[in-house]
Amino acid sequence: MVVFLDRASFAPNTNSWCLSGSMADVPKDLLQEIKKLEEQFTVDTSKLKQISDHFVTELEKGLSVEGGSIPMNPTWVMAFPDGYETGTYLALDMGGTNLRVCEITLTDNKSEFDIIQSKYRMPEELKTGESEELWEYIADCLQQFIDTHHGDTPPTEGGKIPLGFTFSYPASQNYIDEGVLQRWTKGFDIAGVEGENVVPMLEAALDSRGVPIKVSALINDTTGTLIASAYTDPRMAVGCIFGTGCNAAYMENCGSIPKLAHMNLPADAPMAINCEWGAFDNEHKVLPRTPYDIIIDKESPRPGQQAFEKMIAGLYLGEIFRLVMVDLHDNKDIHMFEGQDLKQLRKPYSLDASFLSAIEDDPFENLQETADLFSDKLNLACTRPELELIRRTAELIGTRAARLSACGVAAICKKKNMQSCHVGADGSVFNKYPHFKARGAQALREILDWPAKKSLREEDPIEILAAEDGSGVGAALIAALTLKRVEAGNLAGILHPENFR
């Protein structure tokens, strides 16, 4: 039995697919395939609403004295800025693919900025390295950084120029100038640095190099998505990330913050909180994990953590598509792929998701950049029907990791009871995978249970719009409000008050 697909009648933010139309002859067993699939993978809106609902519970958990899978780590960042924070300063963004240092000026001009910036290659040998070899490698970037754009500038009066140091991984602080690493995420695990601050093991090595520079601040990516996105729109109240890994950031009241009322701080004053989120459900409560996740996580160098961002961030959504892949060639009857060595697609993650990205933005009817695609980087051949369940597993991978996304975003809101913002977002996939900015919204829309809209025109009561530039404008930023706040004699939060004066 033949049944023809018309693959125009897919509506990507509704899991839905018209069998009809005269596209491409799939045969029945492929169909089927399709059919298991699409149950394993669709997120309907009751099970939306369930994640969202179990997300608030676990917000407020991880604000408590016993805590919670979340971590809902304190920043000190206590002030969302005005728009009229000047300098200069230096940040450093240490993320899970490149390094990036950046020299930012904020202008006397109102959320305007100017930058200078660098970036240099993460080499995959030090992600599980030494201790000391990863260190001295950042310090020998700034120390490039500085001789090319100061060679012939003296540090400040002080003998060094301040940092504001982007560490994008789970970090506890007791103060904005330390950082205490929970747990190493995005594909990192050095030993010896997990549970230590990692601000003095930076200052080691750029001390032992003469490199003029002390760390003033140590934010989390995310936290400065939040800051920098206010710096030029005032409606922002959460910052996130859905890149290589994923996260969010919002502005809490300290009132309820529990596990911070040791500290006396007025019940009214701001604190930005660094969810951490990629830790939701590792509890396996809510989210509707397939064999493949649960294949994904048990060959994770940290079983049982991130079950959240398994699932949706850019660093596994290849994987789960390439563990598809293989078991529909090994376990099905369907013949994928058949007669060919499956040699390349057999490599872990060989796949990332930009592979998805590109069969999903694939414009060809025929699907010709996707069968290129298989061939020029697995040096395989497919079918015609072959690409169609390949275009339809990318699809449902992209459209599950964007619902599933929104179910964060629509948790904050609801605990803050925020009617209407905007959010910022930034990372590679939210800004480069197709119609994941749609099916996010489309997602929030039913959790949400928001009215039809009126014309296309009309802004949703939430909008999750791109985000300046978190890392370096935002650790930029993050020093400007620290320095205010010491020269207003608020010094909460703050191990060593001397670097901002």
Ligand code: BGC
Given for the second form:
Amino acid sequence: MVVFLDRASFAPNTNSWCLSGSMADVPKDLLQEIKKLEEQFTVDTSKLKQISDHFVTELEKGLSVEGGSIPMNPTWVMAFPDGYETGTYLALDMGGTNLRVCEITLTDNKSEFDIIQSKYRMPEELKTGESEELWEYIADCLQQFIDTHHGDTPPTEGGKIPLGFTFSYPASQNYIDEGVLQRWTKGFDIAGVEGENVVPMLEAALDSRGVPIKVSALINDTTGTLIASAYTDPRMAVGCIFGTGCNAAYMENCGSIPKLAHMNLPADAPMAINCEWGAFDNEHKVLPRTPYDIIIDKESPRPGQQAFEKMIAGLYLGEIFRLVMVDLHDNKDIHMFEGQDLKQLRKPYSLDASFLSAIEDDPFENLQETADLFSDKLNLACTRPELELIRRTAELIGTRAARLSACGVAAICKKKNMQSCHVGADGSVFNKYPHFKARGAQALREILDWPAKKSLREEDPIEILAAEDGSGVGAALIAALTLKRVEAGNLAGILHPENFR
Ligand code: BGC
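Pass me the form predicted in complex with beta-D-glucopyranose as well; I've looked at the form predicted alone already.
Then the entire complex follows, led off by the chain already shown.
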């Protein structure tokens, strides 16, 4: 048996990719297609810089009274934790893929917590179903959690249990305990929710079941990530999610938020901003979109929205790849998958980011795992040169996502004039996609012109690090911080302060 091992696969910067020995065998017309894809998907240093600079202006625009594409939503989270927060809190995390209910206890030991949690799958049909079905499903999950973990003794005598609701969609908030959905993202498309405050919707479903819970804070996953990460690391200045969707939050000064001027808040008071940067460049001024990105947008439930997110987030990476493969079969002279039935591959959204991860992770020189993947999942047999093209396409898509992500991080740091800090990041793409971290770090280095490291162990001035659990622990901390704020008499942006007493 011949065992092929040790494929050199690392490509932090697409420009530095070099042909492996096996590439020499790739026919000329196929090599030409690879070259074309490289031209379409490569974002070079000067483009990265141009994108980041434009990003800074767009962040500022979002904070202005007139506004811009990036919502820059004030969250009414007005402090960082000091590590000494305490108490037990309930949190609900409604992300793109799962639903999670947690009970978090912030213990008396600095920066420590205990957590019990249950995960529930978010049924696919709910994402495009009726509003009531969504809230009823969530209320049922909460009820199940309470029944399992609290039996018949609710933690607050006679009263309702306060809940931190991590609702990871763009929502405008005049108060921390409300959230008006601006638009669905991540493939959700449920009528009757956009433009509405989602808190009473969830509470109505809870009330009708007699579940003793009230929503005390509505939180974005990025804000939760920022706060949870700062709980254990005071150098954390930005919270990011690179998962099914992508976004970031950071702490702004109220004096730099013109659209909040009417509130007369102290200029130096901190306010966490949920950027909703997925909407960056909805007007298509700088992002180098390929024909595949244009199709993704056109076929999505919200065309014209989330231009940046659609090039980066996990929901779309597999679909971009699928569109390239179908195009190579249908429209090019290279006869990719010649004579084979493409039925499986033609199904929209049939490949997710983990499919691309698996291709990039294939350690074998002959790309055997990739060949098996195509055969098992798509019923397609690939020639060796086709496998090389497949691998290179995955690398290009994954590398572009990481490099574009770095533009957002660099923009926030530039806007806040932060030369050095930690950025807490979470999400399936950040945690699981091969080389995403190293490619992002390389792009930051290029954008910010850092000199070469003196040793491998030396930290970068801005490091993107794995975050603490934002949607659980972050939500609990935000509830604790809000409680502290109510006790201190600062009731700005709190609709029902009585829920915190
Ligand atoms: C949502 C954000 C969220 C991000 C990551 C985006 O689609 O609009 O609110 O933070 O996904 O979950």
